[in-house]
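In structure tokens, one chain follows: the form predicted on its own.
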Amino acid sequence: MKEFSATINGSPVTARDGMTILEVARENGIDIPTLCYSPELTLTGACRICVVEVEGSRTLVGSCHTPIAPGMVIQTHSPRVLDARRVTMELLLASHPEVCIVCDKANMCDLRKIAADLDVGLPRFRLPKHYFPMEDVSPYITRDMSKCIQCWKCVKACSEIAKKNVYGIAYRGFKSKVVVDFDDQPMDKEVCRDCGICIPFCPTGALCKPSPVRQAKTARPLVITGTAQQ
């Protein structure tokens, strides 16, 4: 496989044909936040948290799906990049339910971790929020779609890894939603027995395993320290 040179954050890096900017960055110890990306799943490019600045490009590009090219000059944490990530995170949080204190992930989900790294607290924006009834009739999985950020990782994990195709995507725009069957019944699928493939892929508390009533939470609360790179 052909190797070539590029530059990330002022330092030369070696890349190979077919690699994305994100893959090269991670190979060189450079952390670029992601919400919809997983190396185990096909690309989505939906969350836009992984955007970077490429010299000569008019717009920021998604690092998870943009191939790196010879001589490319990339900035992963420039002021322009960080501003864009913060706005995107604020928009996600603005439409997210404010229930972290009682969430099963105890404020330790990927969404909140990235928000903390970006120094994003209360969003400036006020947007409509999604509210859906809790789907807890299944003994294998609990869904709270009010917390879903539509990264689609559960859909891909179920179809590509588990090969069960339980989930689908329905509706459009603000009403877009991950559904089961015709979205007319809460999730209660026997095919989900002893599976749970989708749960660890969820970046929020939208998917979790059912827990006994009154079971104490074991996750540690998130402390925002302001560690965003400048």
The other form holds:
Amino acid sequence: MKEFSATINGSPVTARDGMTILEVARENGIDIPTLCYSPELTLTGACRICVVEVEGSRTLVGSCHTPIAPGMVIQTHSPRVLDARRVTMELLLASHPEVCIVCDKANMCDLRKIAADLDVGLPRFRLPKHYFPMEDVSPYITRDMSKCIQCWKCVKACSEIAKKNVYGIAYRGFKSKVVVDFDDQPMDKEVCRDCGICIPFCPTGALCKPSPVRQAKTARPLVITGTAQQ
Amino acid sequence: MNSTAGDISAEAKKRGKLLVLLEQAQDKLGCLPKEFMARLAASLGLSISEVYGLATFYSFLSPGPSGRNVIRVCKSLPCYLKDLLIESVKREIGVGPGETTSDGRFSFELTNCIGACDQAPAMMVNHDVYGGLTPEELPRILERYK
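Write the structure block of the form predicted in complex with its partner chain for the protein whose form predicted on its own appears above.
Next comes the full complex, and the chain you just saw is listed first.
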């Protein structure tokens, strides 16, 4: 495999053909945050949190999907990069429910962790939240799509690792959503038995293992109908 | 990185066919009933989620039943900035976007760019494009569609 050199944050690094900027950075101990990237899945490039500055490039580039090239000069934490990451994070949080304090994912949440790392608090943008009813019917998985940031990881984990294709992405723009079948009833698929592969991939509290409290619940689930509902 | 035309897997071909089949069905049936999408998914070996996802992404495919004629007003930026059209169509046919007239003559939908930005504001009725529209022209155009 061909080796060549490039520069990250002023230091020379060695890269091999076919590596992405992110892979080389991580190999050299440089921490670039990611939400939609996982080494186990095909590339998505959706979240834009991993953007970096490449000398000569007009725009910032997503480091998770941009191949590194010989002689590339890269900045992973320049003011321009951090500014972009912060605004992206603010936009993600703007439509994310502010319920961290009661969320099961709590301190394991990637979204919350990266927001804290970037020093992003309450977002400046006040957008209507996309509230969906809690899907807690299935004994194998609980979905709260209000918390989803559409990183596609669950969709890809299900199709690429579990080979089950339970999820699809439907609708468009602000309305887009990870759906199951015709998106007309809470997720409850028998193929999910003994699987749960998608759950640890979720960077937010949108996917969780059903908690014993929920399983014991006998009353009708609370259904919140927001404007985002079809 | 190294995917070339020769590498397209059987899986990709299956998905490639999906959009064409949905388009054909939309033309023939006027909408995409759930039963049809379920059968199509089964016959292509895809999941229903995937078929439904594709069908709801494109504004020219509609999962629900629609009227005999479909009015599609462009809501992309250039047309949106010249926004009189939506209100005018609403006044003309009496129903708003996403609705169908009670006689089933017209469905009214908003669509993404129809490639007529130079003629904004623009709309389509069935397969015909109308650009540079003014509210006064609407009755004359719509009376051609029964």
